[in-house]
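In structure tokens, one chain follows: the form predicted on its own.
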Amino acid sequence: MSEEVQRYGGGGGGVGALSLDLLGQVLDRVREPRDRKACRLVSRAFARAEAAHRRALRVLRREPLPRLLRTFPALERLDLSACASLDDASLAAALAGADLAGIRRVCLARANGVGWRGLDALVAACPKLEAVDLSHCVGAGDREVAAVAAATGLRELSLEKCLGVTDMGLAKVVVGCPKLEKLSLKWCREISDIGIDLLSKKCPELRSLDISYLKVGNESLRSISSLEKLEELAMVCCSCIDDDGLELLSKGSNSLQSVDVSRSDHVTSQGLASLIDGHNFLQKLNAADCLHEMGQRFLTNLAKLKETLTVLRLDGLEVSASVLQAIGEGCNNLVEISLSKCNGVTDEGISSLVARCSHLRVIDLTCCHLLTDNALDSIAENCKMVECLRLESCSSISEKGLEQIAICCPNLKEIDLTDCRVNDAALQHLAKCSELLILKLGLCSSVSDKGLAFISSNCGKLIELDLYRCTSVTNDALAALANGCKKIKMLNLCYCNKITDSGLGHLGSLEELTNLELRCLVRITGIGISSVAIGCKNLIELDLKRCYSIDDAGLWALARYALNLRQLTISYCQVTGLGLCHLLSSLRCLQDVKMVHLSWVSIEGFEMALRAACGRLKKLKMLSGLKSVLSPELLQLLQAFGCRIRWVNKPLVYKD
């Protein structure tokens, strides 16, 4: 034993003889968290090196936060977005006494329990703070952003869906943080043209701005046009902006590289043509779901971007073969094009497009119903570097077209064949794509165990697999996947109703699985859930809706083993109040629970379970009938802790 201790870092030789700096460089090259943990456990020298060298930390529970901050003094990036029940008091207590002088980036996304007091303490403890993410902190308002504004060196700030922020709060930020380079105000609907005007005057270094879903108008674009360094501008669903606003924007500095006007109803191709006139170095243009027609002037101006434009999204547009030919001729440096739900996309149009755009790596043809194998042949022949191909609802393609893709496109990493009626022969061809990471086969009822065996035999890098309503899939397919695709992180088996506990037993060997959807698997019980919980320690999201045979035994297994679970759906399961209470009190990371029609749970059972977890829960979904019978004091307590409850009124209908 003493020999091993000496060898692995307990004495003066072996790993223990190396310097902390050298060991830190070794750890930098260890990418997998599990492998880093193994290094720490096998060698105290590695543990000391990581403590001195670690730069990033993601915390899942608030209890160990003070110890972790003291253990890793060299931290630069701190992620508290998944830290359940974090509030002002616990954050301030954790920060006290810790050396956080090196912290530059902090993520508090969805940390609804943190208010201005906690943010005050954070800014005071982190003098070098450069980036803060408060996205989806729906309760955050002017007082919270005023606290953040004290970080005078701030360069990046995300306030996405901070619904209480107004022009007053924005004014505090722009005056206090004049070095801002990146700002997201998405869904901050109290921000007006006045706030945007002040922002444009006070933050001349701004390079990226997101004003999506704001009620601002053309005057805001006039103000934004004065930002001489602005490179990225997102204005998704800005219904008060029109072509006149884009004309004003075009008169500003020729610095814009990326513009997103998707779902902005009053923008037309004329306005986009004006924009291109003033910004002829655009690299990315997203006009999805906003254009009704493709004007000739816009097509002509696209040709001005021939050398620079790499991403073009035109979802929902009426196009023709001649239009696609013109795009191909004018924008032959494209690496991504999206034509999702575009009417008029034909084999001829795709052929003329890809013949001139051989650099394409991402092609989205979702719901282009007229396409056949001929289009796939053209893509395979011309776009040999394609990595992502989205073909959902292209029901006329077959294994013949996919065979050409598999042969000619060895770098394919993602393919979406949802509702394409592909069969096992198609999967046999796709199995040649050994780099495949994401495969979506939802609603492909002809896919069976045989086809998935092909995939499992050669696609060992697969991380996401969608088998939604692939009703021919059985336990044998899961056995093959567990043996050949051990890196799977996301798996959708909803409505694959031939799967039983035996199949879930195979899934227990997928140690990297984080997201598992098992909706309406009526043959699985607590035995199968136990296998998953014991084997899949990294499980974060689990959907058990309408798994009618799941009872308290399944919940007890989750409570004991699935300690990282953050989102759970157990609607229609046959669980009791005791099982529910034990589950919610045990899972310290659980934040989002959907529990509709838990017929065996009494009012008292709901009360006890919710009280056991009210400090951690952020989202709940329950029957509206419970709103009037649960104690008002409990509901107020949940709301005070930042929990949002979605009340639904659904009839009790059982499905097979």
Second form
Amino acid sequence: MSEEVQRYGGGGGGVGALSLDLLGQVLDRVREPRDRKACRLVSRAFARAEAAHRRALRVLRREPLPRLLRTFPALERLDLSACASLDDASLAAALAGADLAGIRRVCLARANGVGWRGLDALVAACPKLEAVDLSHCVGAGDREVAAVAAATGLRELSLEKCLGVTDMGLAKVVVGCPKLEKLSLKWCREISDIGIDLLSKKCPELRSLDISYLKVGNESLRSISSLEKLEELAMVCCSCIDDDGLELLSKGSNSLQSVDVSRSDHVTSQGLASLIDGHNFLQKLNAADCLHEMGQRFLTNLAKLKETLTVLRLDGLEVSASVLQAIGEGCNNLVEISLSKCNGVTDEGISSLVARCSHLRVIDLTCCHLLTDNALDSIAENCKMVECLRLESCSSISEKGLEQIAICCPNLKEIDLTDCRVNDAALQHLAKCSELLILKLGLCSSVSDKGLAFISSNCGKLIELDLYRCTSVTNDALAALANGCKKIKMLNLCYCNKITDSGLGHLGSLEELTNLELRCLVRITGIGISSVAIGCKNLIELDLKRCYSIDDAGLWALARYALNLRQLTISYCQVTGLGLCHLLSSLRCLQDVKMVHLSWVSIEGFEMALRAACGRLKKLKMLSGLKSVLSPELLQLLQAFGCRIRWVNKPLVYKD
Amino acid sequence: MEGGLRRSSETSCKALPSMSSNSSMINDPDQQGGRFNSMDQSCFARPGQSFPAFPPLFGVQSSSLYLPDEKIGNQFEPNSSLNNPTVDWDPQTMLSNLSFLEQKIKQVKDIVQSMSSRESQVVGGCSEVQAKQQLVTADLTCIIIQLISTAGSLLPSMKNPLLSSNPAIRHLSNTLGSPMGFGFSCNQQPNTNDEVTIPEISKTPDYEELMNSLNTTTQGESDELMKCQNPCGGEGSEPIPMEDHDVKESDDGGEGENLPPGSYVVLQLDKEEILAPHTHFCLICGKGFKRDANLRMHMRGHGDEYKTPAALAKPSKDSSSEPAPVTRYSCPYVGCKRNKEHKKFQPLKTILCVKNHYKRSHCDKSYTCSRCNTKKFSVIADLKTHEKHCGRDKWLCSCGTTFSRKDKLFGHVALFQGHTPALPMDDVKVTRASEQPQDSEAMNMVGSIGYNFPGSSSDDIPNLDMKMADDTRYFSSLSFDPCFGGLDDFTRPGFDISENPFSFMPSGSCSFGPQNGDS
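Okay, that one was the form predicted on its own. Can I see the form predicted together with the partner chain too?
Full assembly next; the chain just shown is listed first.
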């Protein structure tokens, strides 16, 4: 499609003759952003059409924001989460000149620089605002939330990890936004039962609520139980909630479909059983890491959810084969089951489970050490639809079991074989799964170039590949990958210490690459980094920790080419203050830098470099010794811009 | 009016002994004499008691009296130095006071004589005459003050001389001072003043007469002045409007009680009695007590005669033969609804009610809460009640209601549609928004943008917040006041400029101020 469009666009007149509306329709069908960009660049008509039709915008830098907002008047979704050094002033200035009447969703996740003034301006400028995401704005407090509360039509709000939000802020929101349907209060530790109580009284439309990590107790569940439309409730790690609370919830009038009580220590299977008593239409139940033993009543009650239950997570539970069999018999419609770190999961148990659950698509068997190829055989036999299989640390499985999976499960999209000691033969079988998107082979030291060559030749859709400590992997594997798996976005090559600059040269052709981890690749130098930086335009995260041979040349290349780089780890690299300074002053998107033990960088180098990037940095990791020698003004300034510094104190040890 | 007063004084004369618990002493003139001869404190002076029976006692405030004497030559505000209501009686000082008065009168006489002689001789020397006239009025005022305050301690209603004397002085000084303010349009003025005042002074030996004249002839005006002339000090230079007389009536007692007007005896205590810290005084050493029982216990220390069971027993009521009449109390403050002269007079039930009512309604609120430094009370119990609830945890709703507990606020918010908890500094925003939504919004935005550009730090943000909020408050309180009536300062009790550090910011510091005010 995109090529066709480009051809017409290149022709000029043909495209120009079409109406903007039509062109907009065409553009809507161009999925890949890169292709849309190509269209835009090649034809003015397309550029105009996109300007008139564009609905979503993700801005990466502060500077073009005003122009972009003016250019795209039809925007509905605005994502500013990656917009570097965005602050109140720039946001308000950008909003002032634009017509944002159509904007419905705004994402400001991790936009630490934006405070209540910016939000005030935003809410005032966007009258139709329906969804706001403030997650991980750790500095946000009641004032910020109160500013958001002025958006009366708000339906979705995420306040995840807005650490300063208290009951007062929540009250502002629930009074200001009565139409709220989805609310996440995860990690807002200041919110208490009375805040939740007011929420449940004022927001009857609530469908989804996340109170994970809150210090709320059973009283909150009593209030929540009156929310008639509530379908989804997450209460991860709510240690003040126990079975009594679940009992209250079960007597409520919710239409609960999904409950997450994972890591809530005081919940037992008894409480879950009573919860199921009250809610017979549960579809998703996440009881990961909270149960210690399977109660009989819970098990029998699970059977009541026979028709509806699709997702069941029982991580960390002591299960026997009989329990798995009972689950299998009780819940035929399971689509996803997680038995991660469950003791007692055996081949027998898995086969009796999957025998009845033929719809399973996601099976998590992480750390079920007892499993062998037999379990894989039964999965392959019964669950043809399986898409995701997590087998980390199932060290007894071999290529034979994976062969069965590969043959029987053509839809397999994700497989985690970390620490499974699989070999090239296993990869040869897996290569049959042409839909594979995610492949994790960490710690499989016997995987070599040969096996990866099979994968490269067949799994062209692969977007994530983890080769952590696959020490047999060399440059040739990278050459094959660069040839076959052009879509790779995330690549982990940590400790694959046979890789050299020429290998990185191959990576340069992976244009989609966003995350690249090259930890402890002691042979790579600035030359290799240059080719990566030049080739991988979309690089967002780069880990160069302990790449001892990397010097300023690598940083210069990054500073020159890796313009989208957001996270960078250069700890232990042999870079100097000059290189660091240049890097930090050049990269406009850089927000997170880890730079521990940069022994060649002087204090002045740190000072200058940090001053250069002051307004953009949001996260830093440095040696605690620097805390006292860096100027206090600088530290204050960094803090003022919402930058969090993690001071570490560890000895300088070189390891290979 | 006269009759009413008399009746009340009579009834109080009847009723008071039963309350004052020293009835036996009052009933026994010998003991009275003995008491005064032993130079006890004169604390039981009551209206209606026959004064000739008293030796010339002077509740002296010698120390405080000499102070105004020195200053009186050039100032007409003697009340500020008369604030010490210590009742310390000493014949020596009394004597010296009297001789001082003598001297003073002689001095004035001399001046006036010289003036009259000079008037016949020379017409010129206007300034000299003026100065002398000034001197005369000053001296006269001084004399009057001295006289009244010296005599005051003897007067039934003048135990605290400052209270009743001040209005009179005030009145006099007003009449004396006014012509001087107009640059002596009339040379006869001092003489007429003499005519006005001297007859009053001439009556001074007859204290009751003076009291009556003060209470009746000048009552309206003096009361009016008294209102601002607060006994606890602090000069209110302008009389407060009268209309708030009926405002504070709650929990003073007598509420909803519908006794027919003739069915009870009305007692009216004097303000001095109301304000006296103790009601029971030891006749020997003068120590005051709140309870008679405590006084009786105390008396045991003064000799064996007080240790008899009869002395220690609760004094039997005089009126044991006849049932005690239903007594209700009247507030001495004329114009008050609790004052028996009021058309819709509502009596107060107990003395405690009187005390609390009088302090709450007609006295300065001299107890300031040490936590919030805003709330002031005249009754210390009120302050203590307030202090229990006053503190950081003030939970405020957007409607202005405050709550001591957060859950109470949230319950309130849950109950009422549209109410929302007010964040600190948020309340102002709300009022401002309702006043001028457009302007203030623009102002807010522009202000914030402008402020934020030069790399604002998060350390600053709390300060900025405060500043913004206070800015707006500053607009609303100061800029609007000139437009919406200057009385605002009086009607708004909580408004205290010193609490608002940013209100001192010059209006020029924000260019929006004047515009806002104009619009």
